[in-house]
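First, one chain by itself in structure tokens, the form predicted on its own.
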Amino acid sequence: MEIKNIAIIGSGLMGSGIAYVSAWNGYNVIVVDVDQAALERGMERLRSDVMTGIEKGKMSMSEAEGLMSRLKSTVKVEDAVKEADLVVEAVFENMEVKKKIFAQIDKAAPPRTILATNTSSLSIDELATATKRPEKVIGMHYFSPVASMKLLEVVVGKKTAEETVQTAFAVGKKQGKLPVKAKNSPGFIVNRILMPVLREAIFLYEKGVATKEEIDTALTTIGKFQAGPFTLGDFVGLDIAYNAMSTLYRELGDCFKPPETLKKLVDAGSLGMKSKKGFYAYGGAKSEPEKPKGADPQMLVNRITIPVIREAMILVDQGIATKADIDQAMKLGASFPVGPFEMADKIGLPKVKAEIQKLQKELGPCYSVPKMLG
């Protein structure tokens, strides 16, 4: 199915970003928000992004004019979707709110229209129950900032038609993205595998094995990650990390229960860089580094990456994604230096299995050996 007209529901950071890459790559876009003031802020953000593109030499004035000519906005959902070939919902992570929006879109949009959600962890199958077209419901999970992040997770529900999947892939590629496919499951690929990084790091910190600084330094120097787990958590937003982990906990059980340290920070409003305080302090206030524990950096890297490899293997065992898509997703969406399966190949599968067995013996069933390791 050819897509020409895209409606974006929600004009926040993600919605305006998706609108930008869509209009820039030739789609006619209409952005909708229920609140006129919020819509104006979103459109102003879009105009600012366009001006930045001109100033940085990424687009000419005529290209910018063309982009803006393909953008419209409205506060009426029915007006936004009446000629849409594709609708992308990008409101905040609340299932009941999203289901109400999907039901509203389903009634107003033409039968041909594909309904996509930008959710990072909520169930595509549950969202589809709010519509009479489950075969046309799909996840299109973009990453922030949308203009520069190349990954698009295309999330396939139980009733999603293959034509819907192919169309989502085609749109993603035209938007300049590198799509990967995941079956609907909690956290999809990136959040499912990324959450254990932060969780394991916090556990090591809570147990007094190492300081935050030691863990972050080990992961960046020896592990070659762009940022350590505590710095990354502060950057992403600890509320976002906590909500993603809570979804996994609710859907998958105790092995994803958010650590107490993370809960306390979120409850206190210490959400990371955006609130000037999280695991570390920002904006003038200095966080005093703790006295080093003298932990072996290589041990810290192994202790965090082995559970990550294990989780990636479970996704393959469950048929949720392929090894290649998982490796690509983690490199593009989470800035991993190499993918989990590339890590495993480097370490050697017998050693990976032995390390997981050691963790299982010490810490219990949340570290059981994946089927692919026998």
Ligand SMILES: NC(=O)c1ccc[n+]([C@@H]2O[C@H](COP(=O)([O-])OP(=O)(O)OC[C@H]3O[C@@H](n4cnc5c(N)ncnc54)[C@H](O)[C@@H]3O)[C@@H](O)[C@H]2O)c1
The other form holds:
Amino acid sequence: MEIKNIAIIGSGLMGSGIAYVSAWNGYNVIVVDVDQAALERGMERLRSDVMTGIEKGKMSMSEAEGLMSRLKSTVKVEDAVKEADLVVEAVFENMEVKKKIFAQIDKAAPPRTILATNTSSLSIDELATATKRPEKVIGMHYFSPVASMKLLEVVVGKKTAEETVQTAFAVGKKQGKLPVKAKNSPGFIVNRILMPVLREAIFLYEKGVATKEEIDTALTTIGKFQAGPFTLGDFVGLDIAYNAMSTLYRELGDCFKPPETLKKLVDAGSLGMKSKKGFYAYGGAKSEPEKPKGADPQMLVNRITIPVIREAMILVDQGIATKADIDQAMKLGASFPVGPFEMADKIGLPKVKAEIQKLQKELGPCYSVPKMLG
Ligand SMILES: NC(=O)c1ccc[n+]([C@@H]2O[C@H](COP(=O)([O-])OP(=O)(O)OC[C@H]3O[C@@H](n4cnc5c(N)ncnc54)[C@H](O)[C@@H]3O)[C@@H](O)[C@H]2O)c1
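Complement to the form predicted on its own: the form predicted in complex with the ligand:
Starting with the chain above, the whole complex follows.
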């Protein structure tokens, strides 16, 4: 189905970014928010993306004018969706709020309109029940900042039609994204595989195997990750990481329980860089590095990457995503130096299996061997 008109519900951080990449790539865009003040904040963010585009030489003044001429805004959802071919919802991460909006859009939009959500963690299947067109409901999970992050997770519900999937892929590509496909499931691809990195790192720290600094340094030097797990956690926000882990815990059970250390930090308001205190201190305050434990850096890298590879394999076992899509998603969405399956190939599958068996023996069923390893 050809898409020309896109309506975006919510002009916050994500909505304004999605509006920018859509209008920049030729779509007619209408943005909705609750009031003029919220719309103005969204438009201001979008204009700043345009200015960055001009400054970086990505777009000329006349192209910027073209982009702005394709953009409209309104506070009335019904007006925004009446001619939309695609609606992308990007309001607060709350199921009841999103369901209400989906029911409202479903009533007001033409039968052809595809209804997409940018949710990071909520079930597409549950959201689809608020509409009479579940075959046209899909997840389009963009990453922040939308203007520069290449990944788009296209999240497919039980009733989503193949034509809807194809259309979401085509839109994503036209917006300059590299889409991957994931079946609707907790954490989709990136959050499901990224959370074990932080969880395992915290476990090692809690058990006194290594200090935070030793773990971060091992992962950035030998592991070639852009940032170590503790620095990354502080950057993303410990509340965000805790919420993502809690969603996985709720949906998938005890193996995903967030570590105590993380909960304590969040309860104390130590949320990472944004609160100037998380695993480390920021903004002039000095973190006292702990006395090194002398842990072997290669052991630390293996101890963290093996559970990550295991999680990726389980996603394939469960038919949630393909190996190629998982590798691409982790490189583009989580800045992994190589994808989990590329790591596994490098280590060698028999060794990966042996390492998982060792963890299972030591730590129990949360480290069971994935089916694909036999
Ligand atoms: N922030 C991220 O890094 C990120 C990344 C991927 C996905 N997401 C998801 O994207 C969605 C939006 O997140 P965000 O960070 O842009 O939030 P945000 O708080 O920046 O923006 C939400 C916007 O929605 C508006 N809104 C609320 N109710 C509305 C309604 N009934 N009608 C119209 N507008 C309404 C708000 O006024 C606000 O402008 C969430 O589901 C979030 O989980 C966020």
